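Heads up, the chain below is alone and in the form predicted alone; it's given as C-alpha cells.
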Amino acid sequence: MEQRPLPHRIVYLSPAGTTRLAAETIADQLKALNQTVELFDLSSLIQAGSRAAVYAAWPATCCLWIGSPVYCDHALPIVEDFIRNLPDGCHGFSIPFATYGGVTSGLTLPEMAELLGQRNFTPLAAAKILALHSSTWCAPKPLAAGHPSADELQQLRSLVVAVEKKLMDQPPAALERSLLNYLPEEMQQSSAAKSLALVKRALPPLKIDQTLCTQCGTCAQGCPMGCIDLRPYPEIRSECIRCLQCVRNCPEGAFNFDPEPLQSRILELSVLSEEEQISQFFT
C-alpha cells in the first residue's frame, strides 16, 4: 500500500515579523515540495479566540513545526501552552524553531523538543534563526541587523527538503537531543534562572501619556497577545510579553517608555555571551 504523505501544521507567535518570515518560508518550501501545509498565527488565533477551534480540527497524525522568538532565553509562555495543551490522542513528527536576537538562544529549543516529545510528537530536526533583535530597533546599530539574510533562509528550506527525505523512512530517525545541548553549562545555568515572568516584575509599567495619546487603536490593533484594551486611553493587561511593539508603533510616541537603558543592556549582554551568533540547523 502507498504510503500516504503526513500533512504539516505550523504554528508560530511572532511580534516582529521574524518568526513569521521563517514560518512562511517553510510553508512555501513544503508547498513546493507539493505538501499539504496549514498556517497558524497564533496571534491571530488569540484574536479571534480560535484556538479551541484548531484543536477541536487537529488531525490524528501530521507534522508540527512550531516556532517561538526567544524571551528572556525561553520560548514564549504561550507557545509552550499550545504545545502542552495538543489533543490527548493526537501524535506524530515535529520540528521546534527559534528565532533569537544575537544574544542567546538559550534553552529555547531542548526545552520545546522535550515537551513535544511528551505530547507523541517526536522531534525530527530544529533550528535557531538569528534575526534582528526586536528591542534594539532604533539603536544606532540595531543588534543581529539583516538577519535572517537570504542564505540562511536558504538553509532553512533545505531543512524542509532534509525533514521531507526523513519521513519518507520508517520508522523516521528522530533527532539526537544532545545535539541541542550547545551552549556551556554555566550559560545553561545561567538561561534555567530566567523567566520572562522574572523580567516583567523588574520592569516597570508601560504607561500612556493622555496629552499625547489620540486614542486611535494602533497599538491594541497590533498587540500580539490582544492585551490591550482602550479604556478609552490603552491599558495593558497580564498577558503583555514586553515585546515593545505598542511602544514602537505608536504614532504619536505617547508611551513614557526610554529605550535607551535597555537597549544597552542588551547590546552588554551581547558581548558577554558566549553564543556563536549564528543560525544552526540540526538534523
Ligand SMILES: Cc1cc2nc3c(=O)[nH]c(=O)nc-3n(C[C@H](O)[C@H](O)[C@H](O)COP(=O)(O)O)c2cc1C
Given for the second form:
Amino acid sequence: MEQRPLPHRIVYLSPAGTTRLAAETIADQLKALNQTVELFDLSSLIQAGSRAAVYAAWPATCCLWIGSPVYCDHALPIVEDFIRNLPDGCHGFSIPFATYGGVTSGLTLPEMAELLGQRNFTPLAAAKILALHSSTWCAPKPLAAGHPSADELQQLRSLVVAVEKKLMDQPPAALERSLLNYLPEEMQQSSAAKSLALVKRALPPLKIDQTLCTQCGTCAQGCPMGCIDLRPYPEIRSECIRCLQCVRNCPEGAFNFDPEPLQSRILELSVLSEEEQISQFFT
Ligand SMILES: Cc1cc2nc3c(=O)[nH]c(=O)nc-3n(C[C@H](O)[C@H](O)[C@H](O)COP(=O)(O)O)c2cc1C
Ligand code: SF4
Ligand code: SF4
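To complete the pair, please output the form predicted together with the ligand; the form predicted alone was given just before.
Next comes the full complex, this chain leading.
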C-alpha cells in the first residue's frame, strides 16, 4: 500500500547557490501545503559512505524533486549519478529542475527526465530556471543578472501547487516528455556533442600562486565537490567541476586565473544561442 500523502525529497547540487534557492523555494511551498519534505545537498554527501547512508534510508515510494545547474548543456554528473544509483525497488514520481545561465539549458531536462523514468520515478513536471551565469560573477555585465526574479520564484511555487494537485489524482498524469524537446534539432545535436569532461580537458588546470596563498583553507571549505586538499597549499583533485567558487572565494586572489576570456566567450555564446532566455515550467 502506497504511503499517502507521499513524502517529498529534494536533492540538488548548487556550487553558486541558485539551485539551492530554487530547492528551498520548493521546500517552503511544500511545507505551506503541509507536506513532509527533506532536503539533501549533494555537496554534503561527497564523502564515501554518506550517499550510501541516504540510499539505505530511502523510502519505498516518494516524490523526488531533483535539481542541477546546467553545466556545458547537461546536468552535473554527480546529479545524474545520484539518479542512476537510486535503490532498486524504490519508485515514485519526480520533478527535475535546472538552473541555467542564459546560454542554453541544452539537454539537461530531457536527459534527467529519461534517467528518472528508467529508475521508475515518473516525471510529473519540470522546470528550467534562468539564473545569473555563475562564471560571469565579476564581468562588467554578468549574464542573466537579476534572475531568478521574485516573479520566477512565484511561478516555481505555482508549479509546486500544480504538482500537489496532480498527486491527488489516481494515477497522477505523467508529464508529456515531448514538451522537454523544446530546442531546435540542430541545437539538440550540438548540445549532445558537448560535455563538462570535454571542456575540462581543453582548459589549463587551476593553479595557485604560493606567494599570495596564506593556506587559510577558505577555498577548500567552499568547494562543492570537496576536491581541494591543503598540502599545505591547495591541490585540486580530478573531481573538480570548474565551478570557480574557489577562485571567487579566495580572499587573497591567489588563483592564477583570468576570467576575462572565459566571460567574453560565454557572452558570445549567449548572443548566438537560439534558446529564448526565459524560465519555463512544464506540467
Ligand atoms: C562550468 C560551468 C558550465 C556552465 N554551463 C552552462 C551552460 O551550458 N549553459 C548555461 O546557460 N549556463 C551554464 N552555466 C551557468 C550555470 O548553469 C548557472 O549559473 C547556474 O544557475 C548555476 O547554478 P548554481 O548557482 O546553483 O551553482 C555554467 C556554469 C559553469 C560554472
Ligand atoms: S582561499 Fe586562497 S589564500 Fe586561502 S588557502 Fe585557498 S588559495 Fe590559499
Ligand atoms: S576546485 Fe574550485 S572549481 Fe573545482 S569544484 Fe572545487 S571550488 Fe569548484
